Partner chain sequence: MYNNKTNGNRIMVTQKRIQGNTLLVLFAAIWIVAMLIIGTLAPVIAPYDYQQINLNSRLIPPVWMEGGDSSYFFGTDDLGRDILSRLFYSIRLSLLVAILGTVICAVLGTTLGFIASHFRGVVDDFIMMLVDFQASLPFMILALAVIAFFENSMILFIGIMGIYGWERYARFARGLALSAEEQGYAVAVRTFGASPVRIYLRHILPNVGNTLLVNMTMNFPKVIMMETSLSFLGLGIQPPNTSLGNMVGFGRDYILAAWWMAIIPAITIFVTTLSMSIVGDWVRDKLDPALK
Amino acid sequence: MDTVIDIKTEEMLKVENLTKKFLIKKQKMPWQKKKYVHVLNGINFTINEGEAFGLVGESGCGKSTTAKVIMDIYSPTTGSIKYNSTELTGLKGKEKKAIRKDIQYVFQDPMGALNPRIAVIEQIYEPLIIHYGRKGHKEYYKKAVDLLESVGMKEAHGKMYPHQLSGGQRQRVVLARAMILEPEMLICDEPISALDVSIQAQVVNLLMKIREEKGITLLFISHDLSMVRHLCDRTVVMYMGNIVEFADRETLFNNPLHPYTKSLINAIPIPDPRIKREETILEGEIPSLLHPPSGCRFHPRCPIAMPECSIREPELKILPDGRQAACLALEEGVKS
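Can I get the structure for only this chain, the form predicted on its own?
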């Protein structure tokens, strides 16, 4: 039985018309045009306080870029990001540092996120030194040990170096470091993709435990829809920088509407061979962002594509059941 967690209706994070493009070719001559690759194309979503929010899609769809723009690792090209009604874009100095304390980031590669030359216990309490100075060193150490124990590790593990730990242990260390500032929100960017299946379940269950005990808000980014279904309350499905479907867990996984969402969900392995389901097979590979298709970006791979799909780009519409979807084949009887 799923744990019931209180989700408030207050908006914690609001993303509006967010776009991001990267320069790939500079001007060598004044008459030459700069070339850009457009990774995000005006995406919109809201995360409520206490919610576990999923962001899914194939590699290259813009999931991690979205997270890094929110964290100000990348600057947005256009758009707005508000955290508790505070505009994040353009923040500097003390204001930016204060927000960084409230929103913490869990990287995809725990080995790359840790310093190989420093014992992990020191890396766990390092954020406290950055934000509060070195005076409370003993208290910092004790808090780091308590956090290690809360994620299923021991004080002895803290005296080790990252290469001496397993992948699952390193991910737990990264989680402990993210939690030491007692943030209100965790952004988890593919935190289980590099782990074995059994360890993946342990890390996801640990995230659920942290959320239940601390009331923390999660933005969980993954291409593993089975884990997203287990953890997240609402989920955004992205394809080539666009949102193609957005719904709560039961609506999305029990009755997916967009053909891309159907294909992702149908790819989730089912352990019972007697269960039969509709197959949605995608042909071809994701087109290059350098030369995206005209019209709907999904139409070259879509099994229900119409001639109009190659000409007109679909808008994200609100459907009668409350979900949002961007598909010309679904637009009949919807409201914008």
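Alternative state: the form predicted together with the partner chain, after the form predicted on its own:
Single chain only below; no partners, no other molecules.
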């Protein structure tokens, strides 16, 4: 499968069989039953050093959860996460702190991730203080201002408090904060969704630049498929806690195999009112995670669903061209 990937192939982050369930009904009284929802069902992927790795999928399919589990915000129910062959789950003390320097996370909800009582510039350079002490305060400040400017903001914005910024400005602040430590790996959870296209472009260019210059590895979670396509070397597509397709850029966007991926790509609006696109909106109820459909989780909405789809769960198969997909229709011997 590595044949198509042209960059270095050293594994950096290896996620194996990751599952995560959440308690959704607290046992308030001892006689009540607990209820869990399974959000991730055995996710496997490997991110190579220096690559930009895309993670797309339906809203609520578990993208942020995956990222948060990697970041140790949630502890995984089962599975392992290896970072440069260090097992991350259950890491403690100094080692944990060291890893924190290497992997950074850009939160999806920037307002929530910023302390309302601290001017944003201080929050941007705070990671430096955490890891390198208070000494270089002035330098830190300068560095933070540089970063702010590189995402299209001004020093003046730094003195403001989160609630005084616009949505897009906050998003850039959070991004700047994550970049300030110059981590080896950056996990961005929809880092550009609130930015206008021109600034989006600026930010994406910045990401590409640091990737080139510093060899940073990117895990890029986004709904903006054109950006993902532009930025990411390889991309996984998730659906309801499962990976349904995984391929490199050209393969995925030029020839999506999984019906969900196809419908995703079809649904991208085109900024040209003259082009009237076929609206291929997925039909059917979005199923519940608590009672996931039997067999393939996508089958109730799948345009090409077959009877067998509701019985057997497809596995993520490596196809001859190196890509992976989980769809019974692609498996040999299954008749359509």
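Residue numbers count along the first chain shown, from 1. In this text, all values refer to a predicted model and were calculated from it rather than measured experimentally. Definition used throughout: the rigid core is the maximal C-alpha set that superposes within 1.5 Å between two forms.
- Superimposing on the larger rigid part's C-alpha atoms between these two forms leaves the smaller part rotated by 12 degrees.
- Look at residue 148: with the core superposed, its C-alpha moves 3.6 Å between these two forms.
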